[in-house]
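Below you'll find only one chain, the form predicted on its own, shown as structure tokens.
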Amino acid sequence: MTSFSSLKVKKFREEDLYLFLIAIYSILFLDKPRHAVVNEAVEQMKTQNPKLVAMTNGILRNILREEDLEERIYGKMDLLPALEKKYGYPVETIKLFLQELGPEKTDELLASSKEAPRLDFLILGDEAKALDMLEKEGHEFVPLPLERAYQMIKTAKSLDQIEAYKQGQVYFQSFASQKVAFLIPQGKNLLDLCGSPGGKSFALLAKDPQREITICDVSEDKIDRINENIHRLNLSLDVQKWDALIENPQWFESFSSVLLDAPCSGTGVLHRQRGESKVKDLSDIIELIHQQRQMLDQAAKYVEEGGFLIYSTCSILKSENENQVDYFLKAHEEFKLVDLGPSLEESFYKTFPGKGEDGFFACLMEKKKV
């Protein structure tokens, strides 16, 4: 503090000095926008201290702006203990971070748990009438590189009271998720396995309308927040309770497209856990893998042949994407892996946490006609 005050440390009142120190700490260590707790000390030293006002404001002003404050801070500190004091995440999710993207992506997808989510959404309805309704309410929005898809810029109401909403003409999900839906190939149906809250299924119905679509989750609260969706959005899908890790001989060789959008770590989504993302637990990595390769397993049952599995994930993990893909390959060798384009790395769909947007993974594979 010390390089930022014309007034010596020790000319401070106690209560004073105590309140920019939490003041600087927030600042550094806590997920709160900086400029509200500037605001927050500046209103506070009101009653405290009036005559400290402007100086209060200007001291945690010239600490937003300076350009090296973080390497002042954490510049001597070792890689581990750094990241850890940086971002608050448990010493241990860290190193599972290290250990799977290395020191740079580490901090980049940390700094990327700090970021307000992006506001995308789907058109389902008709899509000069959803925008014209948009328009008129004083919303905001771009177009995003993909059919029937816009991002939010800046919002007139509440999300559910947004008339289009209301209406079921739009749906609100991230470009990563809906890009997931426009991988799957054509064809006369679709399982989606783990479907809660449908959107996937949806962004296909946007694409594909007579699509036949099967959509099951494992629980009866997510079967409801299916078919609220199904209800507000006016369509039509065959919504079923099933486990993923259980085998169901009815569906065998029953679908031309399966998709599984695996339980995951939601390594991709941190931005989108604020309340929770700080104390993210992935002790149970392990077990999640393991449930992956199983439900891979059951999925590949239901396919038919010449048909398709779509393995999706909100993980930027390798151990949850390309080495699941790779394992189930050689467990499978009735499915090869479908080229999903130049632009796309390695025949897989990832996307990397910034800005924002979502990270996700996925992939597709086809079964081989015998």
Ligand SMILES: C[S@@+](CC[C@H](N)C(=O)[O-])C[C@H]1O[C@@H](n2cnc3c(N)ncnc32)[C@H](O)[C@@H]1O
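Residue numbers count along the first chain shown, from 1. Superpose the two forms; the largest set of C-alphas matching within 1.5 Å is the rigid core. The model shown is predicted, which means the values in this text are computed figures rather than measured ones. First, how it differs from the form predicted together with the ligand.
- Thr56 shows a C-alpha shift of 2 Å or greater between the two forms [criterion: core-superposed Cα displacement of 2 Å].
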Contents of the next structure:
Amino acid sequence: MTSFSSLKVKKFREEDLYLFLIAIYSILFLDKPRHAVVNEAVEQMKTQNPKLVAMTNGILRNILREEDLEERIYGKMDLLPALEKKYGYPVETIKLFLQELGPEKTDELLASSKEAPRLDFLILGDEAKALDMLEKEGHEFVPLPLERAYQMIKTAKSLDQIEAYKQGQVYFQSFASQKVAFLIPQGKNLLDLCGSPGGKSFALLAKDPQREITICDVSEDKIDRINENIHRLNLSLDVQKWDALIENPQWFESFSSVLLDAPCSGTGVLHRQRGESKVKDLSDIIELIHQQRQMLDQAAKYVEEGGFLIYSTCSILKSENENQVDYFLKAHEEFKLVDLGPSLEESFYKTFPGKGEDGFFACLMEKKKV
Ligand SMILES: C[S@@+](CC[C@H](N)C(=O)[O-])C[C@H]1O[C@@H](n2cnc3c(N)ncnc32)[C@H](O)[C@@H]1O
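Moving on from the form predicted on its own, kindly provide the form predicted together with the ligand as a structure.
Everything in the complex follows now, all chains and molecules, and the chain you saw is the first one.
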């Protein structure tokens, strides 16, 4: 405030000062259009203190014109308090991100968390018919570089009112998540250990309708969500309530692929969590890492010789991704990492969140034949 006004702060009446501070806060931290914030503040000042209308307009528009506004405000602060003020995340969470990602990537991650999520969808069933239904209802969408994947650009309806959704022709799921299903090699069957609400299994069935899928989750309400989706999409899967931490001898060496889409910090999808993080500090991550390892150890038992284990998370933290794969391959010499192709770095499928897209990690491990 002091850098943009020649009048000393203490000369303002308290209520006028608050009006300025609220407007400046809205410009900096809220998703509202910045010019609308200025107009609202000017209108409010007209009723509150008409003598300050021109000054309100002038100060706030000067702030809008400032090209390196963020640098001017945060540049002189230490990194941690600057990031805390800029993005509103707790210090402990930011410390954790800084430790894992370093300053630049932490800033990028936190900035991405304020963006609106992109609305992608997958088409099941007859693609031409589904596209026709969507067009006739007036939705605008574009294809994405993956079979049956599209991005919704504009829709006037809430998702559950879209006819193609109601009739089970489309399933809303991020492109990055759909892509994980495309890493699953051909095979007879699949065990989806942490499956609810079912997205990756559905994406696999869209490209491989013959696949026999057993899908599990730990709680009744999660199983209900899978069943609702299966019913609406008119699909057939074997649904079982099961805790992935517990061994199931009936499944030993029984699946050509096992997908462990593990519970994780969700740091790749902060933009879907209304600016909050599921993980608050190091202790949350340590607990998750422990669970993920236990689940990986169980999952390994269910893969048949020559079959595959797919490990994925919507986290961008190394401790939940690359380090877990490292741990697993050291503990399980019967598995080897599969090369995903020249375009994918170090055999891992990785995306960093930004422009509304999700951050994801996945890799493929093959159980050697003895
Ligand atoms: C990342 S989500 C799975 C998303 C799903 N694969 C999809 O693509 O729609 C992780 C799931 O793991 C489940 N989960 C957490 N702990 C579990 C456990 N001990 N056993 C089985 N599932 C568990 C959660 O309920 C959650 O639904």
